[in-house]
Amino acid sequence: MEEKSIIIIGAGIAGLSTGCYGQMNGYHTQIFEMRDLPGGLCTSWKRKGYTIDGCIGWLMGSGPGYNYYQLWQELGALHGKRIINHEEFLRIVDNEGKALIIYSDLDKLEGHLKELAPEDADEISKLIQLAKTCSTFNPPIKKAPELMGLADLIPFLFKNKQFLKINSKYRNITLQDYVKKFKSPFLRKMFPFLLVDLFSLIMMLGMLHKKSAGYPEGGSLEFSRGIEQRYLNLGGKIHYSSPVTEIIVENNRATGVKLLDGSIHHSDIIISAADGHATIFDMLGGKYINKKIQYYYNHFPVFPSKILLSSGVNRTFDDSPHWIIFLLDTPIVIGGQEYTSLGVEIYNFDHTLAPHGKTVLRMMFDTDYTYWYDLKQDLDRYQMEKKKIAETVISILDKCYPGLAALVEMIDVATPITWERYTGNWKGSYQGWQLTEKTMPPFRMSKKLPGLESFYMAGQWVEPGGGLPPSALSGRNVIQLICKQDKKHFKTSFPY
């Protein structure tokens, strides 16, 4: 029986790894992607001789014992790559050069908080406690979610249920809070600036002891070129430089999709891995949703955008670690928003990066799409503050780095509507739903449509949580449902 065919939309990181996963399965695929790149958000872009990284800070599942590091080489993501995983994650320094050092080795952070706070030292024991039961997790990839029955979910409970405890009872508390119960004046100043929550910072010290946080060196395009060429070795097909404007529907069934040049293509499957609202109501025009849907995009609220500030220095930062967050004296107001600190990434790490003696920094701010859609209407306006945001974060950067705004020698500054521009995302949104108590898992979209037939969804709209593993296992999940339906042993492999 001749294998059926499969039409992607996006060759972001879940388009490319539903391809792969398609691929391993017999099925023939091919991606119609409107950029000329892979990875969607998961992408460089290069400035003057610097290398700009779009996405990743750090990787889940970088190290081995991890799930999600089987999906990575299932798709061949890391073949090549050197792993850097930070002896100094992060570093917050206030106003009057007091640091708060997070080490990536949980024993070595202990001792350096209770250096710092030996008032706090019972809080501080239960914190590095709580970051250790959390490096234990393994979150299951085997079976997709839709596919578990109990005799999966039973031995998962049991297995994790310390895990799950934490999960209920420290997920919905911020660090604004969570500092209240410390003695110490300084740590109550300083950790809330980590991250927003308890749980988050929890996860993350425990993949980080884990050595399970790292960073692949090259960056985000090279991360994502990794799946791309698995995909192409697998026999699939990408069309770049080719948007999808309408996704063909006859008798309820979806047959085809129609690229903005007018052709169209068909296949028996369509799955779209690009942006969910574009989705539903531009190629399906709206015509297949229920009330909770529309529930979802009416109310749901999505992660913020972002402004991403890059600069390339001709300088290095050999003393610096590669993240610090400095503590300002006044605060600063970037795109109609007011922060009270400057977090700088320092990429000395990765060389391949920036030339010789020479350094990429990078800056993000969380900012309101909005504000940025009612700037781009006036072209003037909407130039003249990127430019003010440049000259602000250079000049705050040449008080901590004295000399640094002469060396400077690249600037990029990127917003919401570039990130629109340049993917689709709804609002700019980098990492789809934001999680709330009705968006945490085991909340999860379908990813089909009511009334659709032959209509696959993958990617962070389906997934809520956001970021690159959830993304990727949306693909290898789409995959196992259609091996479900046409009868098929799902299967997987390694390239190498």
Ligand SMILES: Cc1cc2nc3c(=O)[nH]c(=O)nc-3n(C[C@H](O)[C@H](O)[C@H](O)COP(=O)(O)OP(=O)(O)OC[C@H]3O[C@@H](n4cnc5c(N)ncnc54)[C@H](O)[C@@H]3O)c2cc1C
The other form holds:
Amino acid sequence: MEEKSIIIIGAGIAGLSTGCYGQMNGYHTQIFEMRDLPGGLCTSWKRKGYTIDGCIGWLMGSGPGYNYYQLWQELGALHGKRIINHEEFLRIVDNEGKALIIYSDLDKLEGHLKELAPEDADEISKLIQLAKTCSTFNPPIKKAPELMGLADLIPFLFKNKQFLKINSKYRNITLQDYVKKFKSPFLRKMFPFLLVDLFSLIMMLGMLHKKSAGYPEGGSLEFSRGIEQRYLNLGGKIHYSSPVTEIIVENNRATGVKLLDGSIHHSDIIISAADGHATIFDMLGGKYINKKIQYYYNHFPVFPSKILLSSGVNRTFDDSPHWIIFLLDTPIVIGGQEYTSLGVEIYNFDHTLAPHGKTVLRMMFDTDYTYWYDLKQDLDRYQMEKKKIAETVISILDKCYPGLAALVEMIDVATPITWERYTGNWKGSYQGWQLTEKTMPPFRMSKKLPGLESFYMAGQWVEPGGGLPPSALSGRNVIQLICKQDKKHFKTSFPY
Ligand SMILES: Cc1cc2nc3c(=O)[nH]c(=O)nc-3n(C[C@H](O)[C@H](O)[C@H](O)COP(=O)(O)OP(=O)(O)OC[C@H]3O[C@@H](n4cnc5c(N)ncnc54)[C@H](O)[C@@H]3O)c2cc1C
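Moving on from the form predicted on its own, kindly provide the form predicted together with this ligand as a structure.
Starting with the chain above, the whole complex follows.
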């Protein structure tokens, strides 16, 4: 029997992954991507000889012992790449120069925290123990959640009893609230600069400890290129510079796509791995929704967008930690919002990103999409704002590293409008739906739309919490669902 054909919209990590697993299972797949590069949000770009990394800070599953590692192996994403695990993950420096250091090794971190705050030794031990328990949690990847039954669920619940307890007890505690447990004014002051909530913090510490949140040398575009190559080697086809404007539906069955150039392409199944809002409300004209979906798009919060300021400087930072947050004496205003700290990622650990003797610095700020949307209506004001941000940040950096301003050779400011224009992501969001009480598992967003046959969605807009592993996994899961529908055994393989 002739194998079915699948059209995939979008060559981000989800689209590429969907294509790889489709090919592994004998489907004829092709991807239509509006840009001329793979990766979507997982990308990098060049300016004046420097490479700006637009994505990966840490990659879950970058090391063995974690199921996501198998996913990246199947996708050929890490092949030949050196994985960098930072011994010191983050340093926060206060106005007097005193530092809180987040070591990746939990025992080393425990020692450091107790040195800083011996009066909080008990609470620190508890925190470290929580992170150690979280480090044992390993998200399952074998079966799509939609296909799991009680026989899968019961062993999962049993195995992860401790972790699930921690999750339900701590997931709603902000670090602002948590720090009240500390007696040390220093820890109380510094901890809220780490992350927003306690559960994310202990999860992150657990993954770092397990060496499963590293950085693949070469950066985000190289990582995406690895999966692109895997897809092409499996026989897939990618059509770049091919924006899809419409999903063609006949008798409530998706049968093809129409591109911006007017051409029409048919297949048995269509999978959109592009932005969720654009897929549902533009490409399908809002015809396949129900109250639930409408509710998600009206009420669920999305991850805020980001300003990403990158700078190329003509100097090295050999002895510097790779990520420092400086607390500021006077707050700065960036994109209409006040910030009391400046976080700087120093790419002294990836020499492929800058010419010899030079370094890329990266700074990110959460920002409000509507501020930038309004500003964009007047291009001159938009450009002025970007220039102002660059000047403000460089002047602060110059105080942290005297003489740095004179060594700046490149500056690049990406805003929510950049992400929106480049990837089509709704509100310029960098990670889709936020994880909240309502969107946490067991909540699951359907990968199908009501009343529409032969159509699926993959990617961060059907995986609340977003990020690279869930996006890639959603592609694997969608192909499992299709195999199940076609009564086929789902297969995977390794390239090397
Ligand atoms: C600054 C930043 C830092 C991040 N850091 C991390 C990190 O450290 N770790 C982590 O796990 N995650 C991180 N993320 C999040 C992660 O990048 C995303 O969650 C993930 O890449 C989403 O993948 P996706 O394939 O679902 O979506 P996307 O990457 O948005 O891919 C969608 C693709 O569809 C294409 N497309 C859209 N519309 C059309 C159309 N009409 N026709 C054809 N093609 C179309 C787009 O061009 C794009 O290529 C970060 C994101 C950003 C922006």
